[in-house]
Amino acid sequence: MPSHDVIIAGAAPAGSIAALVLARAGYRVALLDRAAFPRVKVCGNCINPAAWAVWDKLGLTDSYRALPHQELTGFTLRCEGRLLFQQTFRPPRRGPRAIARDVLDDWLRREAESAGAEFFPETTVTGLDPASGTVQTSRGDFTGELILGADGRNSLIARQSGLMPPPRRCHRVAWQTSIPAPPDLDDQVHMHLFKEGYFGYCRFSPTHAVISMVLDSRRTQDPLLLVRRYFPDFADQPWLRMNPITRASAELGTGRVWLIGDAARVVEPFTGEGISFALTTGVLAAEAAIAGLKKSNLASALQTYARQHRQLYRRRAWVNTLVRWSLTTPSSAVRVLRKVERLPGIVAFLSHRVHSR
């Protein structure tokens, strides 16, 4: 395989947006992914309003607007079946949207290719030599000055480079399926919280809705049983599965290996902010890498990226961190929300912080 300036493992939002930024700057970028695109992925399909700043910065706003989507007009929260909170979002011109992940990720991948990145689908990373900048794959070896691990919460790049934190047991598992949208389903995001976990659902197109669920596997491992508690006629159908949901943050980089997106830090899916965080970290890492490659000083560039990464999460992730703390033990979150029911202003404030960026 020919040498590249940057090897990116993972073509989800973080990897593809980093590939686009680097390729536009004139660098030779290899974008690897084990899947053939388009492909489905466990996700709530919600794009936080914070993503608009990324589209604006990179000149992608019009292209993003044209993607098949559903405007999200509000947020409803129920606890054990009881209505707890409702919020109507601001006019949706630049508000949150629901877009199928196969559509979103394939669009970003194509934008990266249009910028000059080389895409290698069905390419599984099997090993890593950080010292030489070599990524071993099912297609052969790729070499580069910099390797970006964008390969998710179970990142092989993070493990092989010693950046992954020590494993700890996580009993929470994510499930997702798509269904024909019920005729009476509105354009809001609906969240249900119960002792075994939580689930959310919303339209992502005029005809279909996505249901995403996080369950404590010690209580149940059957998402269908939980859905039927609230929707008795829900049909039996295949579900996609993903874990862990919670994981300690990894070190951001060492030498010529850096991490972006979920490979670096996993956010609680309850708030729907994962994609916007992934996009932003991909841009930050790419811009720092451009400066580092120009000056042949990746160590200084990594320090810049690490500082900006900390500032990003310190500024925007405190609500997500609070929610993750509450939901690590779902039964505790239920008790908290029973009390918050008497203080709806708190929920309104937190929701506004998430959805009105």
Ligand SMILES: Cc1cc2nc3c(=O)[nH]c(=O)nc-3n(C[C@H](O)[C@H](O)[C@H](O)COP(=O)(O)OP(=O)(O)OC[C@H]3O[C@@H](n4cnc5c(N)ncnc54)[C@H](O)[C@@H]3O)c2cc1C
Second form
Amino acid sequence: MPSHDVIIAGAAPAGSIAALVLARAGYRVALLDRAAFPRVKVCGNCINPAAWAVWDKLGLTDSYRALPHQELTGFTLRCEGRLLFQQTFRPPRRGPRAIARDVLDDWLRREAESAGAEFFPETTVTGLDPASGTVQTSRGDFTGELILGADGRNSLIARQSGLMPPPRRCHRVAWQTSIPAPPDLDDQVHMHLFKEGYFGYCRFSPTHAVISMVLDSRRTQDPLLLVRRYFPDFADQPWLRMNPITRASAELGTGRVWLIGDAARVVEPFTGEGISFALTTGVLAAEAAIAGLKKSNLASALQTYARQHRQLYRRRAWVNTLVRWSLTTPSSAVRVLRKVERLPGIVAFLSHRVHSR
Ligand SMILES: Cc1cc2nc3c(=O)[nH]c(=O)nc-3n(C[C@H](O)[C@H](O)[C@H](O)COP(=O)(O)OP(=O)(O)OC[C@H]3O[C@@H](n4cnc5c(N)ncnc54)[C@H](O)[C@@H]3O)c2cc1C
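Got the form predicted alone; any chance of the form predicted in complex with the named molecule too?
Entire complex below, previous chain first.
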């Protein structure tokens, strides 16, 4: 394979947006993904309003607006069937949207290609040699000055470069399916908590809705039991599965290997912020990399990226961290929510922090 300046493993939001920024700056970028695109992915399909700042900065706003989508106009929270909280998002409508992940991710990788990145689908990363900047794949070796691991929560790049801390057992598993949208389904995000875990659903197109569940495998091994309880009409749907839900954050980089998006840090799916964090960290890393490659000083560029990464999560992830803390054991989260029910102002404040930017 011809050598590139930057090799990016993973062509989802983090990898594609980093590829776009680097390619626009004139660098030769190889964007690798094991999947053939478009491809489906376990996700609730909600794009947090923080993503608008990324589209604005990169001139992608009009193109994003043109994607098939569903505006999301509010949020409801139920606990064991009882409505606890309901919020209508404030216009103007630069709010959250739902977009199918096959549509969003395929659009982003096409934008990266238009910017000049070379996309290699069905190219599985199997190993790497950080010292020589070589990434081994099912299509042969790729070599670059910098390797960006954008390969998600089970990142092979993070594991093989020693950046991933030793795994801790995570008992929670995600399940997801798309269904024909029931005619009476509104355009809000609906979250529902119960002692085995939680699920969320929303419409993402005029015809379809997505259901995502996070279940504690110690309380139920069989998501179909829950599906039959809450969605009896959809028990025969094919469900996709994913874990872990919780994972310790990785080191951000070492030498010429850096991590972005979920590969670096995973947030709780409940608040629907993972995509916007992936986009923002992809841009931060790419901008730091451009400065580092120009000055042949990747070490100082990595420090810049690490500092900005810390600031980003300190500023924006505290609600998510609080939610994760209470959801790690769903049965105690149910107890917490019963108490919070008497203080709806707290939930309104937290929801506003997540859904309005
Ligand atoms: C149940 C659930 C619901 C969620 N709902 C939402 C939501 O509504 N809104 C939201 O913002 N976030 C949500 N998230 C989180 C969101 O999906 C992630 O944060 C986001 O996808 C991270 O993007 P990424 O680019 O870092 O990596 P990913 O989207 O994980 O993509 C990684 C890419 O790397 C590729 N890859 C992996 N390994 C290899 C390899 N060895 N070789 C080559 N390619 C490889 C994969 O094919 C994939 O394309 C949810 C997560 C879960 C589990």
